[in-house]
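Take a look at this one chain, the form predicted alone, written out in structure tokens.
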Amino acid sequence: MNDKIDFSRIDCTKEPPLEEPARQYYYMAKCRRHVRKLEQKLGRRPLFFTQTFGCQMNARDSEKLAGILECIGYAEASKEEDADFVIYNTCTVRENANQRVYGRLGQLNRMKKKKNHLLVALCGCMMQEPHVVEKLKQSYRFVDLIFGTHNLYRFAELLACRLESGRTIIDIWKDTDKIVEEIPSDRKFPFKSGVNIMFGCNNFCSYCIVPYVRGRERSRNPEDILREIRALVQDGVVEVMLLGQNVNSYGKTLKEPMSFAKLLTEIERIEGLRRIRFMTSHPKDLSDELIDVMSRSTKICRHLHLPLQSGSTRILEKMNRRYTKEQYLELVEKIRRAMPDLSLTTDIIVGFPGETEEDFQDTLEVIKKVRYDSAFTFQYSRRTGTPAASMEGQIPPEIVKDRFDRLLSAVQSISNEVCGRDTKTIQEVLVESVNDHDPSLLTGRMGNNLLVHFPGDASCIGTLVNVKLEECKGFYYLGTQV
């Protein structure tokens, strides 16, 4: 994509185009110009360095400011400290997420003091709170740029804007129903890429910021995809990860409405894609069709992330997620029905406002019957903005930890067992790295996310190969390629 751009035809003394995403190479072609002068000032080429904070969207989204960068002239740096331009793609769907960042800022403006010329960007989900942008203007004066989730496609023009003025840029959307194509991206590994599929969430679950901070539902038109996924796998890649804050619900918003299980249908047919992926799930909106689909098909990994977030249908009512514990029993039962190798893994939330004992015993009974592979589990955490901020019974920090101990231990103890099933069987893996602590081996992934560390030689990465299981370490294998 990066080198599909031909700048030497854009005529930077013209005025913008007004169409997208004419109107961003133009704004790129105008910071080339900028970067190259850096460039002779510093006698090599600029760096910059991504941090991202939170989900596999705003991973995604640093690809695409990577892929920018790089358009622009910045070569990609392996250390912070090293980088002439630092952007923080961030995340607030905790608070712990946002002290990071404020501490992390304080580092930069040491940074900043010792290097004038260097670039401090802020942009992603905690951008769309307007406290969180107010405090920065106050007490973070030398951020250079800051703009949220909706607008991240204007970056070359924001950053154009900065480079020519010389003075902060602060853009920041409410909310908006465009999506545009054709942006670069840089992907992080070139076997295998996310691919956004949809954007926003219509869900208002009553503890979660991210409707507020990544607008409505909207949905990419299915050629537009289907088109990006080709381009994907003619570039080497075999495995796609679909991402949407709920995939289940795509297609709602298409003039003509198409079911995300009629999308995974037409991605299967993709010649040369090996593996398909998707997050998230909402329970709610999985549909027997995607359950057909799914089991039925060669390509789509067989893990489902299906979000929990309580067992109590009391406290699932204060969170509006719209199902019980009940109608959640029974989709799991349906799903393993169709597909008993599948593996499952889930979210869920402890110490949510007015969750008793009892409401937890509940979580503790789903958690013991459905038997996950994995959870993500998480201490609820009060976000400014949503309804349950302001509901009555918080809980004692000391009890949410004691439940969350509790939690955890029954998660880990049923892992363990759980995880070990496929012992001393053969599986397809998608070798994926050179083992960070041991160089003579190999990281891959099987088909239901966990790990399998192997010996192998560095030129297998990116390829499917078959690993005999041997023993299983909990999270991950160890095994040995056949």
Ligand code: SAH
The other form holds:
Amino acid sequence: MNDKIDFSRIDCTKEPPLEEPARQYYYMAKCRRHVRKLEQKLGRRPLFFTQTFGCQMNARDSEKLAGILECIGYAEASKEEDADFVIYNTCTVRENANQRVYGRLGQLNRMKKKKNHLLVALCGCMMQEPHVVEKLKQSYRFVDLIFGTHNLYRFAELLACRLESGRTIIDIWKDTDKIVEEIPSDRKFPFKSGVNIMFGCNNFCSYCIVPYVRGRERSRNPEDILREIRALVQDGVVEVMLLGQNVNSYGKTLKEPMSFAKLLTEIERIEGLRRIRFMTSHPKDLSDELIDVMSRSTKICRHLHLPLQSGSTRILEKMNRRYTKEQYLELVEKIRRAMPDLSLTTDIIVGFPGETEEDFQDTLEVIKKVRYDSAFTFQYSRRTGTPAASMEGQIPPEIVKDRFDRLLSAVQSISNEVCGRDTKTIQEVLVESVNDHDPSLLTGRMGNNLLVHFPGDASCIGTLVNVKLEECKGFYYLGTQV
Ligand code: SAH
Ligand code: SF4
Ligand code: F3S
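Please show me the structure of the same protein in the form predicted together with S-adenosyl-L-homocysteine (SAH), now that we have looked at it in the form predicted alone.
What follows is the whole complex; the chain from before opens it.
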């Protein structure tokens, strides 16, 4: 993708084109001149460093930023201290995500005092909140560039503007109905990739900030998704992760509506693609058609992330989740009937306003019934502007912490029991890397998303191999290649 743009044909003395992505290619050409000058001054290629703070969609956005930076002449730094350009792609789903950003900004300020050509950019979900941008303007004036989630594709244009004017650039859009395709990206792994199938969220769960910072739900056209995946496969990708806040409602807003299950069927036909994953499924929209397509598929991984959030119908209603405890349990039963070997994971929040011990017991009951392979557990975090933030009955932190600890130990003891169920079976594994701690071992991922470590040669990275699972170590296996 990055080599497809022919910069020698772009005349930067002319006015910029209005249509996208040509406009961004024009600004990339402009940025290239500045970066070349910097390169001459430094006597080496300038380096960039991106830090992703959020979810997989945030990570995919970082790959786009990296793709643009490489296109304009930067190379990736292996550590932040070496960089000439640092970008933080922020998350605001919980307060601690925000605090991490502010903490790191203090360090960056010190770094910038020593290296005055250092550029600092902030983008992502946190920037969509006006009070954050206000705080940055007042107390973090060294930041060069601030933009949001909706105009990320304009990164080159904003950067060109910063480089030419020398001023701080702040550009945040409230929302957009635009989806700009064909922006370069630099994948973290050569053999697997995230693929956005939709943007935004319309569900407005009452605790959640995402619909406010990511805007209204919009689906990409199926032809564009298929074209992107075909190109990725040509480029060596064997596994794709389809990304959306609620993939089960994919296609509802398209001119010619299309179901997620139908999209999966089309993707499955792509030759050379070996594995398909997706995130996240909202229980309220999970269709029988999807269960059917999944259970017949040879490429869709036997893993479903199905956020529960709470096991109490009363709390679920206050959360605006639009399912009851019983409906959730029935759905799980139906899915398990169709795919007994499916691995199920979930997200759970404790301490939502008004949650009683009885409500919490309902949550424990559901996790004991479902027996998740693993669960992400969160303490409720009050997000300004969401309905839950102004609800009565906010729970004192010590009670939240106590429930959280009890939940975590319940979840962990169940997943320890569940994890070992495939011991002594042979599983297909996508080899991802050399093991971090022991270079004689490789680390691979099974269809159910668990990791397995086994002796092997680094030349296997990026391929699918069969591994016999010898021993379960809690949340991973040790195995041998067969
Ligand atoms: N769209 C996805 C989730 C995106 S956010 C879905 O609906 O499943 C990821 C997880 O963060 C959520 O599932 C939820 O468990 C958690 N979360 C979101 N807002 C939160 C908040 N205010 N406090 C604590 N956890 C939260
Ligand atoms: Fe947030 Fe709910 Fe949308 Fe998920 S579905 S992003 S939890 S509002
Ligand atoms: Fe965070 Fe934004 Fe993702 S708030 S979880 S980075 S959509």
